[in-house]
Structures are given as structure tokens and as C-alpha cells.
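Only one chain is included here, represented as C-alpha cells and corresponding to the form predicted on its own.
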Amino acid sequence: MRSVRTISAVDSHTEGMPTRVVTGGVAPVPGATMAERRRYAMEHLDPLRRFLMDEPRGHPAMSGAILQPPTRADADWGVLYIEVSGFLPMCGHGTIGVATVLVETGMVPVTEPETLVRLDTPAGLVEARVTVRDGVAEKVTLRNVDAFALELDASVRVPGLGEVRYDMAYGGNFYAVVDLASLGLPFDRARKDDILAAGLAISAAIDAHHPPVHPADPLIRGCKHVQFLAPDSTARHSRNAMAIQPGWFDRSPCGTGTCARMAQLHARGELPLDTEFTNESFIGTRFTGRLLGTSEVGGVPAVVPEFSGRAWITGTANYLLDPTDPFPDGFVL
């Protein structure tokens, strides 16, 4: 058995959706935060994160995280979020499965019945409370960083769907929230592939016409997911189907979605503070969230975002590049 490159991971899925951890063979990236070692790593290592995350180690809805030394002294880890789709600020999902594996690999301190875990992130710092029995992480709470509303009632002009009212909110992400029964489409796994389609235009025509950019973080910008509403959704329970860029649904109900639907609720009044949230996948999964509080985020109001999920470990894999392997940075079909 030959390599000329050696990744350790543990595989995990968080409500579905899965995060591939990898805790070894990659060294320190360069930069002095968490978002500096993003934007080195969007430049220079993304045939790292294609190895990973494309066929044929991978698959077209893969996700992961890339455990590094903190930046900041108040972390236990850094974390840089790598998908299909490149390098993450956040990911929900994705941070509920690092404090997993972390915590059940023994790679933290565990106390039960509650460790915490902080997570230096692209976006921020990041708590991670999770409940633990027996050495066994049965849940993972985690207070994300601050969501806000940047745009309510706008609209695009999208190719075959005519005008399309969507809002605007942040979560660690860029969503763009949507009525699905305003475009004719039922909420029915049988039509997903017209879901998908219709998500993949708003948010191409959305980045066209108006990217959205984060008003503290220019780096953080453009719109790859779009969270489509089912019909029956409500200010306490909201059911979606999250379609992302290039072209596949979200598995989980969506941590940082989940965060960005609870401050758009709560820009309309909808959503007070102290409320539970319930918010429901594509495949029936949960995630559970509330908001703590207020704040600003470069002058914008924003809101203190929680929320609870489970994840499970799936697998621990080395993952090998032969010399003589065709793809050595993996491929989409």
C-alpha cells in the first residue's frame, strides 16, 4: 500500500447530515485568526478540500471540518468548515459533530453531565455545551455567533420563475428565506429535483444582481443557500428544505439556517427572545433553538442565537492519495 499523502479523520452525521473530522495530516494553516487561515486556505489548499470532500472519497452533499491549534487563548480548538462548495465561515451541523467526536474521542476534557467546548471559528467564537452520560455525547447545544437580518420583502428577477420576494439573514451563513408555495412548488421530496433547480437560480441570480456581504466581514459574502419554506411553517415550528450551491440539499434542518430563521422571525416581531424554536429538515430532523439576546453587528441590529442537535460517529478512516491515483484532487461528475 503506497500514499504520498495521509488524512486521519472520524466521520460523523449531525441529524443526518454528515461531517468528516479531520484530526490529523494536515498542518497548521497560516494566519493570525480563524479567518485569516479561511482566506489562506480558499487560496492555496483547495485541492485539499476537494480530496476530501469529492468522489471518490467524498460525495455531491459531503461536509467537514479541519481541526487546527486555536488562534485565540479562550479556545480549546480551531476549526476551518470545508463542503462541496468550499470554505465555510460556520456550519452548524458541522460544529455539533466536531464537539462530538472531540468529546467522545477523549481529544477534550470530559466532565458529565456538561463539558464545554470553545471553538475558534471563521466567523467567531464559538460555545459548544454538550450533555454527556457515560462518556456518550447525547447532545450539543451551541451558542453561535450573532444572526441578523440584512434585507426584508426583496425581491430578484430569476429566469423561468419570474420575480421572487425572498429575506435576507445571516447565521454564520447567507440565506436567502423563501415561501415555496409562492413559486408552485409543493413541499414533496418526489419534486426535489425542481426545488433544487429553483434554489440553485435564486441564489445564482441573487449573487448577479445583489450579493449579500457581511457588514463586518467583506470576506463573508454571496449567497449559496436558499431555505425554502414548507407551507405550514410558523414562527415556532419551521419546516424547510435547504437548498445549496452547486447543487444538493442539507440533510439537517441547518445550524447556521436554523440561526438565520430565528432572526428574520424576530426582525418581523414574530420571534420573541426566551422562545423555543423548533426547525425540521427536508428528511424530518430537528434541531431546537432560542434567542438569548440582542446585539449589533457592524450597525446592524442582530440577535445572540442557540440551538441543540445530536450527532452520531459513523466511522474513523486514513485516507490515502496513490501516486498513481487519476484523481489526486477527487472530481464532480
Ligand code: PYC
Contents of the next structure:
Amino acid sequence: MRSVRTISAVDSHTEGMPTRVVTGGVAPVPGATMAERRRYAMEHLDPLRRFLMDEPRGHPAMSGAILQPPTRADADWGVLYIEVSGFLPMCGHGTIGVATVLVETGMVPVTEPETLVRLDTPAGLVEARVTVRDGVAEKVTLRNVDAFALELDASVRVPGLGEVRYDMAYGGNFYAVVDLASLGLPFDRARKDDILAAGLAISAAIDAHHPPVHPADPLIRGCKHVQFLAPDSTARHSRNAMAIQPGWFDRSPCGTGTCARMAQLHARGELPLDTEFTNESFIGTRFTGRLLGTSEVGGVPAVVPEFSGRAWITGTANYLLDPTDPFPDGFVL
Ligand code: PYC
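Next up, can you give the form predicted in complex with the named molecule of this protein, since the form predicted on its own came first?
What follows is the entire complex, opening with the chain shown before.
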């Protein structure tokens, strides 16, 4: 066995969605903040991301997080989020995976019944309250970055679909929230190819004609996620099919998508503060959330969201690169 690169990881899944938590083998990324480190990573570390996410070491719906020393004194760890679509500002299911791995591998001091883990993310500080019993992380509740509705009742002309109505909301990433029934499609996994094709066409059209831009951080821009709502979705319990570029569905209910959905419902006057909201994934797994208060982001009215979910460690691995491997940066079929 020969290797010119060794990356250690603890693999996990959060309500069905994988998070490969990189615990070793990546040096501190240059940058004074995690947002600067994300920018550096986007410019210089994409081969590393593809090595870890794409085939043959990953798969087309792979997701992960690279642990870093924090850049701020009030955080325990820094995190860079990676997935098949790029470096995300924030990832909710990934953060639940990170908090679970940190607790269950002893990478943070653990207290029972609750351990607080503060994470320095490119989108801001995120607090994870981990419910711990006998060393097991049973549940993680995240106080996420502020979420907001950027635009309600927007519409975009989409090739093959005509005029599509959507709300644009942010919960750590931007989400176009679309009623699936408005496209004449059923909420049915047997129609996943049609739903995915519609989602990719909608996000491409939005990014071509009216890309969302974060009002306080212009590096956070573009819509790579379309949150399709099942027809029976309400302001207390939604079911979603989350179609994500370049072509996959979130298996979890999507943490940042759950926060965006709560912000959208609040902006519509349908979800008051401190009211339980359940978001259900395309495979039937759930996050529960609530809005803790109101705030403001770059002049846009915002809310302070939290949500809870569970993660499980699935394995540990060292990912190696043999110098003769023809796919050092992975591949996409
Ligand atoms: O849980 O925030 C999330 C997420 C983003 C993309 C996939 N999952």
C-alpha cells in the first residue's frame, strides 16, 4: 500500500443523510474567519472536496464537513461544509452529524444530560445542544444562524414548465420554496426523476435571471436548492422533496431548508414564534423546529430558528491516494 494523502474521517448519517466528518489530514485553511476560509477553499481546495465527495470514494448524494480550529474565541471548533455541489456556508444535517461525532469520539468535553458545542461556520456561530445519555448523543438541537424570507410570491419562466411561482428564503443557504402540485407533479418517489429535473430547471432559471444574494454577505449567493412542498403540507407540518444541484435529493428533512421554511411561514404570518414545526423528508424522517425570536439581517426582517434531529456514526475510515490512482480528484458519471 502506498499513499500520498491520508484523510481521517468519521462517517455518520443524520436522519438518513450522510455526513463524512473529516477529523484529520487537512491543515488549517488560510483565512481570518470561516467565511474567508470558505472563500479560500472554493478557490484552492476543490480537488480535495471532489476527492472526498465524488466517486469512487463518495457518491452522487455525498456530503461532509471538515473540522478546523475555530477562528473566534467563543467557538469550540470551526467547520467547512463540503458536498457534491460545492462548499456550503452552512449545513444543518451536517452540523448534527459533526456535533454527534465530536461528542461520541470525545473531541469535546462531554457533560450529561446536555453538552453544548459551539461551532464557527462560514455563515456564523451555530450552537449545538447535544442530549447525551451514557455517552450516547441521543438528539442534537441547533440554534442556527438567522433566517429570513428574501422574496414572497416571486415567479420565473422555466423552459418546459412555464411560469413557476416560488418564495425565496434563507436558512444558511437559499431555498426556492415551491408547491409541487403547482407543477402537476405528485409527491411520489416513483416520480423522483421528474421532480428532480423540475428542481434543477427551476434553480437554473432563478440563477440565470434573478439570483438571490445575501444582504450582509455577497459571497453567499445563488439558489442551488428547491424545496418542493407536498400538497398536504401545513404551517405546522411540512413534507418536502429537496432537489439540489447538480442532481440529488436531501435524504434528511434538510436543516437549513427547515429554517428557511420556518422563516417563509413566519413572513407569511402563518408560523408564530415559539410554535412547534415539523419538517419531513422525502424518505419520511423528521426534524422539529421553532422560532425563538426576531432579528434583522442586512436590513431584512429575520427570525432566530432552532431545530432538532438525530445522527448515528456509521464508520471510521482513512481515505488514501495511491500515486497511480487515475482518479485523484474523483469523477462524476
Ligand atoms: O441539512 O442544511 C442541510 C442541508 C443542506 C444541504 C443538504 N442538507
